[in-house]
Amino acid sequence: MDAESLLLSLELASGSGQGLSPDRRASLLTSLMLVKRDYRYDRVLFWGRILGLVADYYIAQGLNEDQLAPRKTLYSLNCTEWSLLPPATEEMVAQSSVVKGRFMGDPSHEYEHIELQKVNEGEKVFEEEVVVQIKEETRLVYIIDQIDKAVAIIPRGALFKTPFGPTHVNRTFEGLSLSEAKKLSSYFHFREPVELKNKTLLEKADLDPSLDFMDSLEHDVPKGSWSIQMERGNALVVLRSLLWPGLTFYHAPRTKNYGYIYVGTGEKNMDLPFML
């Protein structure tokens, strides 16, 4: 959601609970400004809470004018003070993949992981048991990553994509129609298109390169992984992750008002495909 229009937004997705104290409120309205103008970001937007059990990380992310570059991640533990997160590399994949369970709420906690790894002494080989240590902010960087990939959403037309590459904001967008915001196919993963590029030609016919340049989330695997609902007698869509338990979008349709939200424990339902 943009740190814009944060108190608006937060009260459109605090029908599912993903409400802020009003401390916490005020100073992520304040912080998240000074973010924007230390960093110099086009936008910026308040990703959300992952739950720990000491304390809780508050996530922002900072947007260039290519709306589809590269995210600059933030977190905070006071809504006050923000540190910036690498991006997510491969190593980091591999290594916090592994871990399992809550996050504790602490950057500098170390998880303990047992690793067989070769070793070789002269003609003989064999395996011995080696203890990696991952510390928490690395999964933090790969748990939002993650999420990131899977379930960041926007509606069909608030952004554009220019004959020369970059992706810009639509400013003449102004919401979808009641009748299709009931529909996933007006909705798009918030990230580089990878279903849309092993499309034919064919099925590329009837897409305005403009605006159709994003995979959409009528085709996700497994089917049956939303749950889209309309709220507040019609004015309001709301979007659920069943597969990232605590994802929420939001749209008011015929308005320009829309955003996510996650607020969980950056844990994944592995158990969904048995559920459906």
Contents of the next structure:
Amino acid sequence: MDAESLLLSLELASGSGQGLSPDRRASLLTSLMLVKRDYRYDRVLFWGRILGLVADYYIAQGLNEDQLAPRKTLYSLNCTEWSLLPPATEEMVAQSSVVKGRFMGDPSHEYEHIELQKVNEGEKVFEEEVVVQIKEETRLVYIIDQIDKAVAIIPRGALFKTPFGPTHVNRTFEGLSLSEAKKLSSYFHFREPVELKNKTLLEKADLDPSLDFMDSLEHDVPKGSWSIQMERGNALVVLRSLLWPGLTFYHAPRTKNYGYIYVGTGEKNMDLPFML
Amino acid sequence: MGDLPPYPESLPQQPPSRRSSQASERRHSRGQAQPLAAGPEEGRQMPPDAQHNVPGWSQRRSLSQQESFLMPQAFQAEEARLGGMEHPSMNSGFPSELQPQPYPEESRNQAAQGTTSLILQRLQQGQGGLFQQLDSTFQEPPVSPLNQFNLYQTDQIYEGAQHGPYRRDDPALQFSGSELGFLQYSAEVPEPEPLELAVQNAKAYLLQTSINCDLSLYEHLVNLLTKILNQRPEDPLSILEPLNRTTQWEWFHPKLDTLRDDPEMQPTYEMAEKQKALFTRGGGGAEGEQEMEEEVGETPVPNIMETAFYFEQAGVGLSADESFRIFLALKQLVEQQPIHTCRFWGKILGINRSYLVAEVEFREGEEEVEEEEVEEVMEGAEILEAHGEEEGEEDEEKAVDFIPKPTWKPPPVIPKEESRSGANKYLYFVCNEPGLPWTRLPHVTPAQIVNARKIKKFFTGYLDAPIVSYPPFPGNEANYLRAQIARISAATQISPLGFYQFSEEEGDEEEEGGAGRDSYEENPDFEGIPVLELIDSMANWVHHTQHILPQGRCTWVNPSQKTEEEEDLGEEEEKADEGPEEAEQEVGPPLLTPLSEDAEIMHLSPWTTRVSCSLCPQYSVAVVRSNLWPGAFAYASGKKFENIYIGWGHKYSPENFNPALPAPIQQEYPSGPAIMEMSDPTVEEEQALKAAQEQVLAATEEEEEGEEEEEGEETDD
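With the form predicted alone in hand, show me what the form predicted together with its partner chain looks like.
Next comes the full complex, this chain leading.
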């Protein structure tokens, strides 16, 4: 959610039950303003909160002119001091995908993972148990990256692409209409498109290249991993992800207010197919 | 009058061919045909004023044609505005076939935007102004008011005039001052027929309507520029494309008129009406005062706003206005049902809709209605079973070949707990949104709890949705919801140590075979535990709901105890049933056990505690979060505490969910000769058998005859 409209956004996203306490809100308002100034971002988004056992991580992201460029991620433990996180590399992804369980809340905590590695000594090949240590910070980067790629969404028409390349925020976006807001196809993943090129030519002919340049939610696997609801007596549409429980996207139809927030434990719901 | 630009003197009849050709070009323009014809008609009215007609008449008239194409409505509308008097006279002059059409709606809109279009259509407005002045000269009203009115336009004309006439072939520059230039000094510039033709062609091209729709590029550009000039956004160049798209969209989606409601917003308005009903008080306004006195007394509805405030300190809960609506909805529930105590239990999220859950306790003696229905159903089932068994026995006696009776008996149904005890201590009402009616959830049975532990399903939001799962859940979503609520309540309802105490009664410990006490009361001497102590140690919190045993109940029941009826009927079978599984009594932690005794989840403490605000610990509350049931929260501050659950309604497990495997394949009846199938003898075999039997028979007869003969012979002697 945009840091500019933090209070309204938190209010609209409160249907999922978890939000921020007033002291956190106050500190966020000031500190995000300073982050924007210090790092020279165009837009700062408050991404959400990952609940740990000892402490919680508060995550923010900064964007520059091009909305689809890789976003810079910052984290904080107390909403006042922010530290920049490194971007996710493949090595990080491979390492952290084996870690399971809750976050501790301490960025320097190390998870131990025992791996069997083949070690060559002379002519013998035998397997040795190697204890790999993975820092929680790495895991944090990995999880945020996963969540962003999987379930960060944006309504259709909120961004548009210019022929020069960069993607801009659409200032004339007036909001989705009520009938559009209830369809999954009106929402796109907020990332570089992956499945767009797999569409048939017939489908692509109906798309508007300046607006429909991202993957829509319609073809997400497994089907039914999004829950669309109207709240507040039909005045707010809320999408919740069932794959990463804790991600809430809200949009007030016919207005410009939209955003998403993740408040959860940072664990993927692997049991989803059994639960549908 | 010297200011007036010279008018053409001659009144040439425009070569009909030219007019008609132009007319045919523009015929497909929307609604333009009439003004086209009207133009020359108006022109023909001019002859009486021939004095002011100057040589450039042809161009003037052609331009008036153009202008009438380009801004016919605005022109006529402006005419109506400026020269209302003159207009009827003009109209009266039209032949009947060219009666002026009623202005289309858009023309009024465009007339309203006349000021902006003035800038765009300087030529036309200039023309309009000129035409007005022409009118004025024709009718000879005072010129000054019209002059003032047209001041703006004439200024424009003069501005353009100062640049002098140039000849530019480029039809795209038709809106520049050049045209005005050559208009002004038409006497000096030779009739630019080729240029004018080029301009007309260019405009005709722009006015072509597109194949897909009725919109022409010209009109679209007019709309777009009008919009930009009206709204004056910052940096319009960067949002040009979106504006373009929006303008096009708006053309085809005109705003509905005020008499009809927007059909899309219908459900929203209905919901708002229902919620408005929440806000109206029971009586009318006149009785308000009397009601105030009554209402100020005790009400079972708790102070939701206060609870919401404390939970907000912890970062948990719904927004303030939602909490208030929930409060009103609970108030409505209290008015409708005979409720003794009531509490907002929490919110369970679902796929299509969510549930708001209220935990209530009825007043004494108020809930037998549903119980009777359930009992009738049960009795009916028992009677049917009894019939079945009796018939079986009769058959047994009659039939010679008795059908082997199956030895499998269904496991005895564990009876559900009574209302107001154990898992059914409270009644639960759910609704989807505040304002919608509350629905009562049925009591939970142990079988449902046992099954609910084995499956994990999302709630859809509809109470009658079936639960498709393995093992099959005995009930629909309402039952599953109730079972989960029971499990969550049993696991996560906590209170600070000392808030509740056991009531001092004798003989408590001997009840129910040591099942423990199941009632508690508030401790009037509770002093409150400081926040820091609450955070530090889990021993300062206790569960105040009974733990649910693996059996599915809070108090253990021996399933192998038979009722009297069963004993009578089943005497014969009892012997076969010797050695049923002797169930061991299940024991759970007693009531009011501290949280420190809770089992860990894989080296994880099942509870997490926090202070709500680390910056001001003096005023913060203690918050406890459950790790076992994510979404369950409790706060305590001074003498107050409360629990709430907002979440999906599932337990947390670090391992993946493993569904129950299907049961092993049942054994078939042991094969023995009694049931072994043998093939029927074929016809040949039967005949062979028959022949063999006949032979044997014949042989025995012969022997008998032989014997008889022998005997007969003997006797003859």
